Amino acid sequence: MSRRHDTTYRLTPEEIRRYREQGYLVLHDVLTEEEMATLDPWFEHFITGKEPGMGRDFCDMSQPYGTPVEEFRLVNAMLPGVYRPEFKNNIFHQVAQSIADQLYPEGKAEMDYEQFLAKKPNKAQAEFAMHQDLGYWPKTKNTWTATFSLALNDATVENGCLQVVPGSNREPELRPHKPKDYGHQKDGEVNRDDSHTLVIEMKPEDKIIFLPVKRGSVTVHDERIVHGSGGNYTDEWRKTYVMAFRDANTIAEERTMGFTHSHNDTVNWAEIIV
């Protein structure tokens, strides 16, 4: 595997093949520490919420909306280049967008939203539920995903790293989820506009892997497969940029419906969701 200068990053049969095989890869090196250097300002722009008018865009990954923002544990924000267009097409979205035309080479490959995600130091509740990124979205033709979570420092199993089952991509249906019980209901149930964060039920069979990586390395998981991540144990910030990928004529079909990944977005999920 290598990079050239051009911003390609070259995968091999092996990596496609795994990819397909179990969901997931892990990409060592993909940024050099001067590329890295790049987005660092952008993250704490966003991450400190000095972005103004995000809205639910600035927001608890891991509590209801409208948590103070004094009490954030996994501090998320949304779509940091609609807010500020000069920071699109920047080094990772190059690179991301060269592997991304490798594994689905039969589409028009586009990045579909990316977030920036950080974990505040010794929250052990700074958490993921386990869940599949199909379950968030709308029903499409076409639902192939490839995202890409960039590790802006190391990203380790103390501090809360990705989780994966492996293999779990494949299986024949999406398992349900449900939305996460912070005891706000409607109608006597969980209502899905009080937060964002869904959850499944794991499987006696469920084997779970960590996949620790150093700053500067990615991880690629597809829309299917089961995955989550833990609370931070550490005193330091785990921090994480984000970027998924997905057919042009999916995300246009999304759009259609007003479905943009915005957490501002007013959709009906009784009508669109999978």
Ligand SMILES: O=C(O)CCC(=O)C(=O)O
The other form holds:
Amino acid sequence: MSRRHDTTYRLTPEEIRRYREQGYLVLHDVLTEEEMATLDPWFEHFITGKEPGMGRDFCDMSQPYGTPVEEFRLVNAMLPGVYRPEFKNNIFHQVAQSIADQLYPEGKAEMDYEQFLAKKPNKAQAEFAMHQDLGYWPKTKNTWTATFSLALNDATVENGCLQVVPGSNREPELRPHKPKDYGHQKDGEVNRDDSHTLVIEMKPEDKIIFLPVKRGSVTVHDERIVHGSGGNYTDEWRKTYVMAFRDANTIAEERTMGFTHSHNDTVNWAEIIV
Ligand SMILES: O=C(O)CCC(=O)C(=O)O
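Okay, that one was the form predicted on its own. Can I see the form predicted in complex with the ligand too?
Now the full complex is given, and it begins with the chain already shown.
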């Protein structure tokens, strides 16, 4: 694929229809190797904890806050473009914007947040618990979302690629989400200040499918599809760059609640949760 100046990635009408119906898409060869190479050094910088002053924005999504860095398994670096403004509007942002615009002709799609995620090699417990993204976010009038996940290296079943339950995006009600209980909280119920990770109960009829993708390819999922990812059983890392687009008015609404997707936000969850 050669794209130098045009940052448009054209979806077919069938892909747009499928996203609406199934709640996810797999798009192959979205970025060229040359484009990917511009992102790699940033990813390494953040995932190896070199950016100072991130607080809880550098954390482990499979373990409670406060886990020592050397014990991290599922490494999460939130909002790289906030910490390094020169990283903003990178090639992935531009191409993902063109796809989001096609998926959402009804409104104005804007990038809401981004994060780098990496599973260390041979970490069976580097699981991202199954959830619906909306379960993590405050109640807003419009919930439209397209969350992109760009594979920085090949994502496989064995290294813990994304898993989804097709059709779960059409369930009328959001499933209940609870902060994951790691048994670390001795004095009562676990809340979101103790554990960022939320979990849902799976249903016996849930049929999970795996979405392996090559480096440079992308998955896109909506805010209601049940999804997560498994542990890493290989000698290689699994690395992915997540970027979510929402309606511009929704983002403004979130911000008035003090919600920026930073784990350092101090929001009153009891008041603003869905
Ligand atoms: O890619 C993963 O491991 C999970 C990411 C995820 O759940 C999300 O972006 O909502």
